[in-house]
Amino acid sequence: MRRSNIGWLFLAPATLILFVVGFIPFLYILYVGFFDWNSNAVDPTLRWAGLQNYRNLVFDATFLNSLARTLVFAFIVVVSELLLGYVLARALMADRLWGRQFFRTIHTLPIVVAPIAVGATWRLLCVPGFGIIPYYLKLWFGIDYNISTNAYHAFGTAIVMDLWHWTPFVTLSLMAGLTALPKEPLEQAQIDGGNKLQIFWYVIVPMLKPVLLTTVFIRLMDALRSVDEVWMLTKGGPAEATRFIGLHIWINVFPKTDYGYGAAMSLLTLYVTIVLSWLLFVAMTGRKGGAQ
């Protein structure tokens, strides 16, 4: 058997699993999106709706607001996590850092915590009269912190919670990338008189692009589908201030059982995610599609 055939043979199980759990459900969602289907309606059967679900989305203020809110949230957390992740990666790689291995271990602990547990924990930390966050914000700064009534507090807490949970992932990714960088270009840049900022921007960042691209893609997709943490923290409130698109779809599909409309929202969100990923790819690599 030729080597190429052996390679395809090894890929076959993973390809089959991806087809079963990914492509087939996608086709089913695509099919359902063309129907009006609500199991709690007077007529719970599938009724052909054509493109009506997608037309309704264009004028659905709640959906559009949720999408815009999610894009703002994703932009803030992804950029913040990249900056914090790089600073922490540099700090944890420093030879003079005492207890470096200990701090590396402690820093990575949030990654292994389930999102629903993260949301529940932060909810307890933020409950007025019980949580330590409202207590100390009131004691030190005189802020009446309440994520149940103040939209800005709720949105800001969702951002901080996401940073706490996922910045360690970005840190580990950048640490791996920085460790693998060759020393020669850095030494040559220093010999040529480059300062730290020039070396970072013109040497380190270009060599880190593959790692940065992968990390941004993963974090962007995660941020756009954030559900568990936010549901446990605020349930989308107050006044839909944290009703991100993933949570909005979940509410329409499960509590409201509006499967056709939920399928249409899911497909449109997938399209937005693909477009954003492509734009990021073009912006970070300067290439379009598969062009070299």
Given for the second form:
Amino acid sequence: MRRSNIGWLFLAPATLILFVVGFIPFLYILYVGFFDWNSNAVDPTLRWAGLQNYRNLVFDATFLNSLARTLVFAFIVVVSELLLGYVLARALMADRLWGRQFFRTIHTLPIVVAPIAVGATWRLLCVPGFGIIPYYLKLWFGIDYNISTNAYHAFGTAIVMDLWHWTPFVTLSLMAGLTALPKEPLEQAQIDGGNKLQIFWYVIVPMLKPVLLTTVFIRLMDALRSVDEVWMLTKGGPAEATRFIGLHIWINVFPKTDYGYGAAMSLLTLYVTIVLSWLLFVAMTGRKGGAQ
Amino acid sequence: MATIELDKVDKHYGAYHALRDISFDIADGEFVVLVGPSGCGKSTLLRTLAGLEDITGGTIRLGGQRVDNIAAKDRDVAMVFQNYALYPHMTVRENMAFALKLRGDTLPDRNAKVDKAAEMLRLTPYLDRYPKALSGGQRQRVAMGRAMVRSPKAFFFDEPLSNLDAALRVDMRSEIKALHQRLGATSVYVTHDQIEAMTMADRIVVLRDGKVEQIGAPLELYDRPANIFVAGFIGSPAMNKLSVKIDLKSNAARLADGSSFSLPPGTRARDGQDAIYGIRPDHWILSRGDQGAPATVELIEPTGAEILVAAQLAGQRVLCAFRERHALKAGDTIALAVDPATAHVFDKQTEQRISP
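Would you mind giving the form predicted together with its partner chain, to go alongside the form predicted alone above?
Next comes the full complex, this chain leading.
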């Protein structure tokens, strides 16, 4: 009995922090979501709105487009980062690679740069009439690259920026996973007659699954709430071409001070994220819910 | 099934010379055990045979075909690893059928072969389990089943019993031997345990520092070890190695205290040569009367089948194993004699055998 009390005591600080910064704000958002509340409105107090916010959301094309755009963005970056990250991980683990330690060190540098700085840097690289990327694309390939006017260029640049920033994280995590794999099953697979592709698909991928799953979840959730980098790069534009859901919510809650509606958006987005993660989990593990 | 021929096989890891000029042939269906202390190169040699390591010189032939330049996957050999190396994400059945699946066997074909092997290895009730739900012995049998279903050219075992407890090891030892007799497959088996080597092998290859020390049938190695290393390595408890001087006038090996043992007939020795006189513990004769060299009993260990007696003989410790239940106690003086025919004499310098 005393033992378990001590256990709770040790857990208490973490539980308390989680409760204060996680659970209370969640309840607060849930509460605010039922009200019409805009501090710049004629009546800046909370007015009961019931489910009206949610009803509006379902018909809000800007919100739904933003959500769909975010899902496309997240899908593209997560898949690309996985593929790229795996290739890089294998390359950085190769014995033959000259200067391996050096490359291993510098390839992780983007991870430590703050998103806001990444966005600012890429803005400087890409800004029309000033950045070196539009300049050389024009000079060498004759491409009129302009993230301020071309929606595809802006969206593409947001993707490339995310790849630059977060692929090293995937590489690191896969490298850790690959290093920890037991060597013998891989050797056994060679003796069993497997070629490189078969060994990769039938042995490495299944054994790497826990690491893959963790990495995908971390990256997916990050990608779904990408705000500051895109804000620095394009401010969500041109038009709404790069207005991802996090940014959309932020614009509604802060500049527009539409708290009630923003809260409802946040909750719906959370709901979508949870469902998506659950579907992904089932797809990747073959288990139905009840995560172990 | 196939023969294996090694010709001047060499292996370097950078400056480290792991295998030195290894040449021997393995007959079709033979069970050869590679044995030696840790770091002698026995596992490396097996891995080069399997294709998991390259060699830096020489050739390896499998069934007459040169294989040292082809990949492991194309050699058609099976291997059983010390820690079983089962695929953790596959059931027993999938583990056993994996190689068959890779080479494109049909599902009914695969199932038939797996079922047959599983029955032979008493694994049928476990076919749908994952490796983590099996005991060590069962995992070991799955690893063997996985090798069996393929009917490969050769079986390679890399210390397959080292992770099992003593009782299970003895069981599995006879099980592997029985399987080999049944399948008649060419097998190479690596172990550091000389009992395993003795009991299982048709022929034993003793390795030290990447070199072959001796190749021969188990009893040949036991009865006529080619050098001091093999003499000490094969046999348990180990052979007694007494430092002696050869006295050709009286045809004897003389100990420091002046007592002596007769040389085996036909020993090629010089007078006054420094030599090692080797006697297996069970070859000592406890002599009554004044024959034999006097020794002082230090320790007595009855094992049931025999009595192990540690004694001091001319300043050297010797171990004797007597089947008779002599009434001895520590401090007794005994006289030890030897039948020269059972003794082994080695040159102290070259460590090579000089008795016939």
